[in-house]
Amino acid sequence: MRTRLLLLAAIALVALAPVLPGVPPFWITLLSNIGLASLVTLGLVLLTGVGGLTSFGQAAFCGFAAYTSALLTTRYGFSPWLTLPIALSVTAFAAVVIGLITVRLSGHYLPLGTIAWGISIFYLFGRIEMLGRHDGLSGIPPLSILGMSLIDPKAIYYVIWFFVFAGSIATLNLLDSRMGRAIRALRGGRVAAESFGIDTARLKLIVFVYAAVLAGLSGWLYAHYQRTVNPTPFGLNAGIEYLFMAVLGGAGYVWGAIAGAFVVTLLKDVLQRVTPLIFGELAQVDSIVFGALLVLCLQFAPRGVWAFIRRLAPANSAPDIADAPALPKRDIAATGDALLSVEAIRKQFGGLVAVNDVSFGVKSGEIVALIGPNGAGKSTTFNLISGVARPTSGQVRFAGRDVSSASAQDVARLGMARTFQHVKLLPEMSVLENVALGAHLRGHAGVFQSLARLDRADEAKLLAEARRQIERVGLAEHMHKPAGSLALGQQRIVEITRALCLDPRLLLLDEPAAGLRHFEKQQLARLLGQLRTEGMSILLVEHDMGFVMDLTDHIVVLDFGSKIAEGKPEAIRQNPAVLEAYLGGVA
């Protein structure tokens, strides 16, 4: 509650600063050049702090919209708001082509490829004789309202934050949907990300665009206030300068990109005024104190200014969840009928063969386990099954197609969910988060219209199927705590809870025993029985021999990459090569 009216008060102080007695004109100067800033991180927010992809060139596509709309009206006599739509599709065009190249990058090459092609963009426009090369472009018009020019710094002061807060509540609407959902789960990983049906290379290109076109706007509204531009506000420096405000504010937190605008522009200001008066004239130790005091900064609030911020108020109650029509059921296969045929498939990585023409299936209602020492090659099966990696040769069949080449996706799409050896939760977002995000598939919504908020429909619906398998599960009271507070057999539970969303033909467990309590393995073995029960096939990987001889129907024993045995559980109990393998001789 104290955070709303934070906001609500920084709103008011924001509209009425114009109109208020003795307020310098400079004052709304500073207060317009936030706002520009603010739209530039805003964008960052969403690509940095919730997609995890850092880009250092985003003051380049300011650039593209400020010297499109700037080339526009100066020589073609273009009307500012006619070349609005303009500049965000040169903007959005030239995103799509960088962001093609530089979204497949990962890791540490990611930023260095964003500042690469930042330092050649900005050269560029230096360049081109019909961008006025380093000299720019002058003589640019205002705004104009019902034919009231906005030369007025005041004027066009509000459109300013105008923009500011509608693409602020545009960002809040995406990231609270299932597309919003899809784009924090990029930190997770695109192993993860993939296995629930998410499209992770298309959503990095579409978060790398917004981004780009919050730029872009930025870039527009700056050539018609400034009325002017060149080169230098958009180079590599301002592209670093825009991710501090990013990281400073609270780069998860979409209010953080007005708080970081607001701490690093006025700290410059600040300082600009007051170290010469300390330290005279002595050469751009402005920027040195500058960097100093944001490096205190992160050191006590490595999170961010607008996480500091939050703290200071109560926790929001949890939310209601509003009953929902129940999502569609994919039809399931009559008991004994085959679903996943596994046919000599071979997998090696150089001289290494990690999988050794294994062949077994599963039936329709029927739990599978894939048991043997470690190193055997359990993983990397069912990496084959799930399309995470492709066999060398040989062939897997699901639901009567060929999924040897397929993707992960397109295995989801079909109905196989997955969970991992090691949790894949996003330990900030809630369990209600988290398990809705094994529901992508089932949603429609797009970007457009979370952006609008017009899936609430859509989402009213992800989110009642998630609370329904949470309660299904016995985790009801956890439901809105983040995922990384619970314990470890609690969180393998909510990692099936996230598969079962996808509502799956069938379910691929890795170790799901791991870390439980014996009565959390008997809860787990009840469920697993009663979705076996519903015509659910299981296909299972687990070390636990006692979990595995009581449930399952079928056992598949690997050993060095080869199968060595398969039957039922008494027969593998009493076989020779696995007692001799694996089971240490314990009959």
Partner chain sequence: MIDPIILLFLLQDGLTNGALYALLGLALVLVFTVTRVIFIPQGEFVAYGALSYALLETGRVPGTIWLLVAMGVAAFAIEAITRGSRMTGREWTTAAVLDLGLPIAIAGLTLAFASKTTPALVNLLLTLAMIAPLGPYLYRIAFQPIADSTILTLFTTAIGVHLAMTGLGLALFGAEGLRAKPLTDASLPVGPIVLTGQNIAVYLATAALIIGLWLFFERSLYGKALRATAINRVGARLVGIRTSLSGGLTFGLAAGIGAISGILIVPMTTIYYDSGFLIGLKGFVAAIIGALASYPATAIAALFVGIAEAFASFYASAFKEIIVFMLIVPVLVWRSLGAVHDDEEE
Second form
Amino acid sequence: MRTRLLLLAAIALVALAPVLPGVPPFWITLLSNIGLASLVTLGLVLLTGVGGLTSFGQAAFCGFAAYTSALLTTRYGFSPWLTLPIALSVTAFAAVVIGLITVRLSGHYLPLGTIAWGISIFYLFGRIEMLGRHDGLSGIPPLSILGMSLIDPKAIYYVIWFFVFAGSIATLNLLDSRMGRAIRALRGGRVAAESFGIDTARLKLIVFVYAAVLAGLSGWLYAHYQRTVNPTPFGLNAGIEYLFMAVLGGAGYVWGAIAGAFVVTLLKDVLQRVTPLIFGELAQVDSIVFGALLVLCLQFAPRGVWAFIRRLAPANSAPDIADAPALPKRDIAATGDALLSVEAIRKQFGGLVAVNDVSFGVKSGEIVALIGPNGAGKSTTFNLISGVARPTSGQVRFAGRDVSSASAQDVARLGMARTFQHVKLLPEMSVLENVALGAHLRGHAGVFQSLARLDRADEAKLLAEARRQIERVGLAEHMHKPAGSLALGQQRIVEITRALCLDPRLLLLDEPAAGLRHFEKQQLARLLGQLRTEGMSILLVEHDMGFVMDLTDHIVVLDFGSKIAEGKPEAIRQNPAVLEAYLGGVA
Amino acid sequence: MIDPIILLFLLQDGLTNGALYALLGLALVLVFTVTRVIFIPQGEFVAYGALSYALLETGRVPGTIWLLVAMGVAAFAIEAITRGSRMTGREWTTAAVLDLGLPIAIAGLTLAFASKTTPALVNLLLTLAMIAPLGPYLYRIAFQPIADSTILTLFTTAIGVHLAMTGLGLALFGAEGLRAKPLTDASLPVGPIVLTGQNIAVYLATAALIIGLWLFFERSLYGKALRATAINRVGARLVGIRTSLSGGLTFGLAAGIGAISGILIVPMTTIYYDSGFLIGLKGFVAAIIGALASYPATAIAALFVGIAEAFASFYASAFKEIIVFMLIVPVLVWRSLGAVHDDEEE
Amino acid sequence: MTALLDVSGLSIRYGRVAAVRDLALTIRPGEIVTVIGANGAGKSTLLNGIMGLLPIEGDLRFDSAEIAHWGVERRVESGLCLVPEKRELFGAMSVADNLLLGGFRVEASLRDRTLAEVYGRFPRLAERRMQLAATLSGGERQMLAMGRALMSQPRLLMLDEPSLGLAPRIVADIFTIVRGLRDAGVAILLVEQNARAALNVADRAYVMELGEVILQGPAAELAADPRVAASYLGIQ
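Show the other one: the form predicted together with its partner chain, since we just had the form predicted on its own.
Next comes the full complex, this chain leading.
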């Protein structure tokens, strides 16, 4: 509620600024520039801050829209408003083409790629005859509303800020949705996201295009505001400046975009007006200061200024999760039917055989454990089953299908959910949101529905399901805490809860008891036992012999990549080969 | 049908530029492997070197020396603030000599020599002396405090440094471009084309530097320590190699290589305060083809980039830069397919 | 005898989670001390903290000097050395270069002499001198890691899971070498999951659980302690 009040206050302030007495006209110009920069930075917040894709080339997308509109209005006499959808479409199309390549770049190759196309597009604008080469295009008509030309800086100011607020609210809506959760998982949670059926490559492209369209919107406004375009504002330096705004503002926060744009634009204006008085005309002090500030900001305030502002504002109380109709559930196979069968799977890394022709199976309603000393190939076997890695040979059949070469997403879709040896939660997202990520595949709302807030019914069902699962495992009191603030044992339970949200046929648990205290292990064992009685099938990798012996129906023992024994716990306990391998043969 | 003379001429031109890109590409690979920094500002050292050298040649004092002193003082201050309470007397002395004494001495020497007509070799050495130490200082100030951050944070920092250094370049050298006299007026006709002394100097310097680097890395303990840091940072720390020292040393080498490239290039083309960036980026194209890891692949790729650029500027001069930079994209895609990146590093 | 290493009130945190809590431990010269415990008990964290790879809280004295604020390289210079669980070799460099760099902090003249000693102790390494470290087998890698550590002339050698992933026969070899080092006067701090082998070779032992020492005493006594037997020796 209070954030809504603050937002209304901000809107009122922006609305009143031009009509307040004594506000000099250049303030309005400056605020308009801030608004234009905010739109581009807003896209970067989503792309870089939230999605983790660093782009130095956003200015180029402003260029696509600005030039499109400039060309259509000056040469072909289009009306400016008509060019808006065209300019945004051109930008989106360019973003899809560039994005298809860019989002496939990994790690540091991605920002390098954005520099490469950022520079190339800048040169392209300056070399094309039709776009007026370096001089660009001028004489672009201003926007008009109901026949009234918005040539007055105060008039276009309102148009710009209308779009800034609309863009910000739409972005906030998007982030607070099923797709938004998935987007927030892109950074640092890719593997986990994919194992819950999220197509991360497609999602990255969506975010990329969204950010480009916001930049395009800014470019289109710019063209009709300045009424002339040339390549300079669409070059790499501008792109770097936008990224600087996002970092300074706080790359993870929507309002940080405006804060960053505000600080940088203002600072630039002050520097450009003040420094010639001190250093003469030549010095390019703003870039020295910006460069130094960027370095300092990364050293001392890597989360930007908005993180500080936020700390001053009161925290929102966590919303209650309303009841909602339950999501449809999968039919559970009859207990005892074969659910998973692993047939002579093998994984070779170069000359090393990590998994050597291992076979076993899991029946419905059964808990099977995979044990063995460190380096025995348990985790690799797990990855082969869950679609994270592909077997060199052999077959994995799950729910009646061959999934040997299926991706993690496909396997998840068939109803296999997993946890990770090293907990892969998003530490800053709440427990509820982490868990809701598990239900991603059971929701349907897409990006456009989320932007327009038409996803509420769908979203309510997902959150209600997440709440139900959290209550079921007894973590209700922690529901709204950041997942990273929980103890390790609880985090492991949260991972299991997230997996349950997928409505799985089979749970894969990778060392669920590692690092747990004794009573936590007992709780975990009770939970798993309870799940089994509800018909769940579980395959787990575990070190703790005691835990495994008491809980499981069937044990498979690996050593140096090969299966050396399998059977009921009592039999395994007595097996001499197992004792030798697992308990250390030296003594 | 291509005129064979033109073909040869383009090849020669391309090889000369390619040799320079090779130097820069090697420096970039070196910096990345040891410190994980994608060193965008490498090109700025080229411009600084070129312009400082050209100024010395005309008897003027390059502003670089003041930057050198300022950065030395800043590096010393940061060292004192962050590590001061834990430093031994010996460490204090070392820091004072390297961060304060050295830049002041270099500045003094430059002031003493600048107004006199000095031989090219003296100018060259002075230029090298005032640029190379900027590397370690820069590392100390901007990168060492965040040495364990993600590659992306280091990268963004490098962009910030590039921005600041370009602005400083304008303040130090002005907007006018400069060009220096060739190191020698000698020339060598080879068949239908003529190799200038400058061409030959470029080839020799490149070859000498590559051999020198090879000897350093293969034969000396410090060279091996740098390689070890690049291969395994934890391992390097465990045997007592100070990784911050490795970082500083690497940046020093990179800045020195940048300065030499600048000195070699400034007699061939007019260099402006912001020319370095594009030159450095072409080194990057080569370094990335070499996966930011392989020295030989980088050197060969650099020659290829130089030749591609020469042909592009002949046949499609308006689109030269576009062609060269778009070369990188398929390589990035190819590299990404092969790379096992840990996207979860944050 | 005064302690060579004296740790007290030691805590090591990853963010909010304390992986090691208020821990005390001493090692006397020429002694093999082992720390055993389950995965995630904080054993490796402890070694990394002592080595200076992780920031710590608490007192850390080595040879009577307070070293908690020292950098890793200074600890190496003063005779502290860690063979980490992952070995952390320089894979793309030769065995000889790996060993040479092990003596990075040692005077050049001493380095050659130590190198000869290491080759004497590990003849396999001498045979493979020019081979790249990455091409060695698991056992050879462990030997190289130990050899590289010995090059720095340690007075306290810390070994993190030296038996990890090795065949039993090679584990036996490694433990024979560990005994030999102790006899040569090097104190050893051994972290092991293979509790039985560790208790066999050690003089004294600590048992860690969730970042805390829950039991300590002479290794032979702990090996006979029913609690240890149940949890760590696989006897039920």
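Residue numbers count along the first chain shown, from 1. Rigid core: the largest C-alpha set superposing within 1.5 Å between the two forms. What you are looking at is a predicted structure, and each value in this text was computed from that prediction instead of being measured.
Core-superposed comparison between these two forms: the Cα of residue 159 travels less than 2 Å.
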